[in-house]
Amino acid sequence: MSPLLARRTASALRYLLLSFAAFLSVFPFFWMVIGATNTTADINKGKVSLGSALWDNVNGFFTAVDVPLILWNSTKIAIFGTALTMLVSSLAGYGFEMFRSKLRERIYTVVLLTLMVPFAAIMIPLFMLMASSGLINTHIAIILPTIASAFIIFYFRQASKAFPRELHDAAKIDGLKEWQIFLFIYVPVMRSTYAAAFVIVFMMNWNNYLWPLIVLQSNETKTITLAIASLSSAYYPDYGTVMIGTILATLPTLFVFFAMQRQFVQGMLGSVK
């Protein structure tokens, strides 16, 4: 086999493998959209073509669920939770990298060790803490445990290693205080890192299911993920209606990701501007 033919064969195999991987990635979304147009009976039969039950499924979902309320609940939790997580975790990551002390690495090691603790291990103590604070069935109980994210702190500290320390030193010489350096120099320079962290944290908060399931106990406080779960766990679930809800729950995360796709890639690659 000639070198040219070998290269073309290898390239064709790579494209074939990537096309297959792309198909596997897109197929669940394709199945969700197709299922939203079919009846439950058609979905159970495995029908993979468009049906005529779209508006019936839409009406069924909007009748069974207070859609504006659950979307508002999910949006409120996602926006406020993401903003607070970005603020606290970026400050922590900045501090761990910029300030030197004897205890810095020990404290940072303890923070990273919390990543090894599964949520199931702290679920009951956390519930008892929220109950004793009177925060059960409130959105504050959902937001508070996510503010100090060990992973996002780790992410910001690693990204801060690429932050030019000369800028920090020059700002100190010019008389800027530490909060001014963080707000007016660090944040603009690390904006791609913030964009990537925003996408990750927003998706985590929007798709959060287990903790809201435990804490939120009334229909007025439930999120869209809980509403979809309650529909799918019915004795005779209407899968077409569930697919409509799933599409509505997916659209905000898709919009955020595609709107910030370029910045997300730059942030994940560690680029600094």
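This is a predicted model, so every value here is computed, not measured. Here the rigid core means the biggest group of C-alpha atoms that line up within 1.5 Å when the two forms are laid on top of each other. Numbering follows the first chain given and starts at 1. First, how it differs from the form predicted together with the partner chain.
Relative to the superposed rigid core, the position of the CA of Leu17 differs between the two forms by 2 Å or more.
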Contents of the next structure:
Amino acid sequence: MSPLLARRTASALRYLLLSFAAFLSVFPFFWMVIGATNTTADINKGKVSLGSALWDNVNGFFTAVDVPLILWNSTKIAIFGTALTMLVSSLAGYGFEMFRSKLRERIYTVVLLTLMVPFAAIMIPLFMLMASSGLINTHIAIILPTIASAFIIFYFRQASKAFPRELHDAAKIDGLKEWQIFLFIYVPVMRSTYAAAFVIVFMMNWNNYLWPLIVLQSNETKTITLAIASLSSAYYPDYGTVMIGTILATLPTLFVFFAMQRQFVQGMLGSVK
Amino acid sequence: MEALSLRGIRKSYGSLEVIKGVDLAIEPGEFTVFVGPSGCGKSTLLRMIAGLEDISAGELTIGGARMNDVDPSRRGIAMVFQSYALYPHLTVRQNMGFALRFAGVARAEIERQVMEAARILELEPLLDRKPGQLSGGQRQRVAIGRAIVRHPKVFLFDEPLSNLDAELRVHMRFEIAKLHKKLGTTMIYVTHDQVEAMTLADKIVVMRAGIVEQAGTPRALYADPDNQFVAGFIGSPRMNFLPGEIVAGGGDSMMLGLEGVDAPLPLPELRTALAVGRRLVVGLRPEAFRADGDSVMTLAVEMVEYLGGETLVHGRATAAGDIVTAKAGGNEAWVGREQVRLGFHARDLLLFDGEGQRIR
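Mind pulling up the form predicted together with the partner chain next to the form predicted on its own we just looked at?
Starting with the chain above, the whole complex follows.
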């Protein structure tokens, strides 16, 4: 085989593999959209073309679920949860990187170790804690355990390594207090890092399922993920209706991602150039 | 009264002492340069003056007032950093007025002071740009402008020209010298570049391993260094050091034997009496070699560097000896010669003892 032919064959194989991976990634979305236009019977038969049951499915979903309420609940949790997570975890990440202390690395190691503990292991004690605090069936119970996120603290600490220490020094000489340096210098300089963290945390909060399933017990407090789950666990699930729910649940995260795509990519690469 | 004084200043990180007792007085309007090799503590000392590092022991006064525990913003200092440290999200105008904004100065007054500094530094056309849209030299001027608007008692510069290319560095050095002349403010400048130190300073403070080796005018440090370290650090190319020995005489008429020199040299009068047989380190600057010298050193040439206006001849006086560098005229045909005989005056020799201390 000539070198040129070998290079072209390798290139073709690479593209084939990438196309297959792309197909695997996109197919669930394609299936979701196709499913939303078909009846449950057609979906069960494996039909992969557009159907005519879209409006029936939309009607079915809006009849089965109080859509404005669940969207409001999910939005409220996602927005407040994300804002608080960003504030608390970025402050912690900044603090871990900027301030020297003998205990700093030990405490940080403990924080990182919590990443190794599966949520299922702390679920029951957490539930008991929330129950004893009278927070069961409230959205505060969903938000509180998420705001000190070990992963986001880690992410901000790593990103803060690129934050020029001289900016901190210059701000001190300019007369800023520590909280002012954080608010007026660090936050704007690291805005791409914040954008990337916002996308990640918003998606985590919006898609949160297991913990809300345990804590939220009334229809009035349910989120969209719980509503979809309750529809699909019916005795005869209506998959067309479920697909409408999943599309509705996907749209906000897609919107957030595409709206912040540029900053997200920049943030993943590092805010400070 | 001194503009700034350091008395017994020490800095320790745990058991590691990095500043080991610095005493220094800086007069009002004086341009003082801290110079020394990497890790000598010059930047740490500057940061202690700025209030960015705690002082472990000793006393710092600025304008006569003790400043050890005073907040950096209340010390009456302004600092220009090596990396400029401009706030990247703010325009030049906002960067320059930032400190005044947080000091509660009225908007109109901030604008007036920013415009005044911008005029001095010719920054007016750049006021609405962000730092990312400026060249290195422009950023440095903005950093200086930010310091000017604070009207500090003392300007602190931490290697401000290190990130600039050679041509711009020379230009900015000139600008800083001009600025000092214009403002007349006390300035402390940290650099590892002895050319910057020599050209800018009224007073040079040479540091090594956390102590001040010598402080004085550039001329004093060049012509009359206290020790071998200062003699070697100040001057470019660096001073040559050769082993020597007192071979005859005593009292006022000592004779020095020196590598590469045939006949013993008569030493000028010294305050210290040296016994015959005493071994010394002899310092001779590359530029001290001259055609009309009363003594002659023979060098086996190893390399010749032609620099246009001058030529550097590197050679050895003995096969096992250190390289000796001589600065020679640019027009003579030095290249291609295997051996050169270079004249010098015995009065230009500096003598150091085994510990590197000057013998006078």
